[in-house]
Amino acid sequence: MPVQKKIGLTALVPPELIFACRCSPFDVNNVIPGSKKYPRNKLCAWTAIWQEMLSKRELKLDSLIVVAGGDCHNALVDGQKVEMSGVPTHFFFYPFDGDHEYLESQLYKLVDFLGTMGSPEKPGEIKELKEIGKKIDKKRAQGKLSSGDVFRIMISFSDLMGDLDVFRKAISSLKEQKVEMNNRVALIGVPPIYHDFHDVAQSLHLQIVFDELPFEFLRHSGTDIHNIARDYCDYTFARPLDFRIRFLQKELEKRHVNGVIHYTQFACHHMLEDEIMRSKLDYPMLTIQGDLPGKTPEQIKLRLEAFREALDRT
């Protein structure tokens, strides 16, 4: 079998189709929290870092898929910078209105970009892995798995570590443990750029039982293009804000959360959603804004501790 092409992703793109086309997906965001690279010119550090790394060939990929419609607005421009540097780039658009026929047409264009679907059995294998992922998510909410361990698995559902066998081993390495569920917290917004955020929160007795964006990675699936389009058209970050909020209200109630942390990234359009989230989600809420990757800053630790103390008093 020929060497698999390594395909970069800037946001959620159905990995089912990438594996089915005998390619290996690579979420360019997943290397950023652990990196020490500070971009020279930036708005959002997430997109600025992967743009620089790809343009300078510090990340070696065969091509890049940019989610240009839905989710991240900065990626549209930074993706074009990467394309101008010579990396073959495809722009993928989600329908704002959830039109599954439009998304199906986008998926066919994606397959044309990648090649042919030489491994049509892969989406079925991924669907089984995502069912396991949902069980892992439930175990965390039951206090049987640490928040950080589960987050690191859930965030990897965006690309399944580029290798289904490697990902299966990572899942099987999870060890159950008893976690004290003192303050049940939901983390909404984009994932924190700080690689130790979940571990820090847990050390401060804030138990994160819901990660909004990583949960989107594992809850969508399908075994063919038609079914994948019907499922992924409800990707909440690409839909109107009221659609996303209704979904959040159900998930937070289901998990019996005591409070919400809304993580926002500097210069991200999602920052503008904070006021609406506060008015629509009836929970104590802490809004945190991050910037550059690394460890959780001390001032944010202090704010997390103060939030914990406030929850303790409720």
The other form holds:
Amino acid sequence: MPVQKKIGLTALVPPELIFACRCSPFDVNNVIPGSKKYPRNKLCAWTAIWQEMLSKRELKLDSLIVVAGGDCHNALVDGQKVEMSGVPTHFFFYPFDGDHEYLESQLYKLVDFLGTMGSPEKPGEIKELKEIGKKIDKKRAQGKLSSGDVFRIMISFSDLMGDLDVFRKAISSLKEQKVEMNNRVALIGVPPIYHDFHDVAQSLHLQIVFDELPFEFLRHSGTDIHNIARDYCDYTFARPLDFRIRFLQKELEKRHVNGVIHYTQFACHHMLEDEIMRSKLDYPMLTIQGDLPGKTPEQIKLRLEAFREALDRT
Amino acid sequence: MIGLDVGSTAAKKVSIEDGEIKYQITGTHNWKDLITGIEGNDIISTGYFRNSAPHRASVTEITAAIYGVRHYFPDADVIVDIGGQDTKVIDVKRNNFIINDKCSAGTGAFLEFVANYFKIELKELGSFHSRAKRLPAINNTCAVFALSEMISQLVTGFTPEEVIAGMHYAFARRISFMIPDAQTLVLIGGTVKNKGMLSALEDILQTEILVPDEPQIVNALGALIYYR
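To complete the pair, please output the form predicted together with its partner chain; the form predicted on its own was given just before.
Full assembly next; the chain just shown is listed first.
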């Protein structure tokens, strides 16, 4: 067996096609929450850290796929810096208007960049795993699995840990438990940069029953390029805000949430969406702006505790 | 039973004796003096150091502010708590709050900065403001750069009184961005004792602002009422 190429991803890129091209995907954001780096030139630490690590070859990958349309402009610029440092880089664009034919053309370009689809059965296998992922997500909302354990699996659906067998084992290691559901909370925006956020929230009696972006990672699938394009074109982060908000309203209602935490990064364009989210989502809302990775800071814990008290009052 | 608020710059103790509110205020570092002879079981704590102080129960400053303000103004729908290190805006009706602590431009520390520069007491800022005849525009949203802008205004001929008034407007403008529309807006926290800042904020928001008699003890009182 030839050595698989390791392909970095900056956000959601259909891992179905990367596995189908006999490559191993690696979500470059995986290394951020545990990182102790202070990037030199940063707006958002999520993109600045992977940019610096890739440019300095502290993170070794064969190539990088940058989600340019459908992610932030920080990623677009930092991706170009990585390309200028000599890492083969491909820029992947989602359509703002959901045009699946456009997305299909983008997927063909992606396959050209990766090589050929030598394992066309892989998308089908991943689809099955994503069905399991949806059941796990449902069990968490029913209080049968811990919020943190499920988050760690859900967030890994972006690259399926680079190996479907390893990922299957991680899923099967999940242990059911009875979680007391005091306050059912949805976490929208980008995932927190703090590695213990879900566990901290749970210790403060806030149970996260919806993770917006990780849910997108497992929500889309397809068995061939045609189907994948038709499903992934509804990736909410790439679409207009009203599309995303309609989707959120439905999901939050379904999960009977009591409150919403809107997490964004310092200097993140998602912060501009905060007032819209507050006006359109009819729930008590806590906004948190993170900056550098690490443990959840005490000031953020204060906000979480105060939010819990606010929910207790409703 | 007492309410104890140990904040970032001051500590406050409140008790209610025969229906009358009694209080004491000291610097944060002396907070232990406030509870000499008082059992932890008789303390309801709040503030940054709420978990460091002995307590029967603790509550965050946000919840304490709501209970404390209701004692003075039962119809309050928005509370702005301007503390030494952060500013909290609590939308009581919508059960929401936002906190500014990424930047010192909207906190008490900013005005301390200004007072230190002019070598005057913090409490003198209000009377300086009242003597201003003109108002220089200070546009910087960063406390440090606002200070350099303040110096530039002094160089161009504005008096210290006028520059201080300009700084109050810069401060108030910064906070005004955080405040939603309100029927009854209440300000609390030590910084609110500064009449110059208060009038600047009233002018910018074009609304009446209510302030309790002793705005610095509201959270300690709120913690006590919350538990009762």
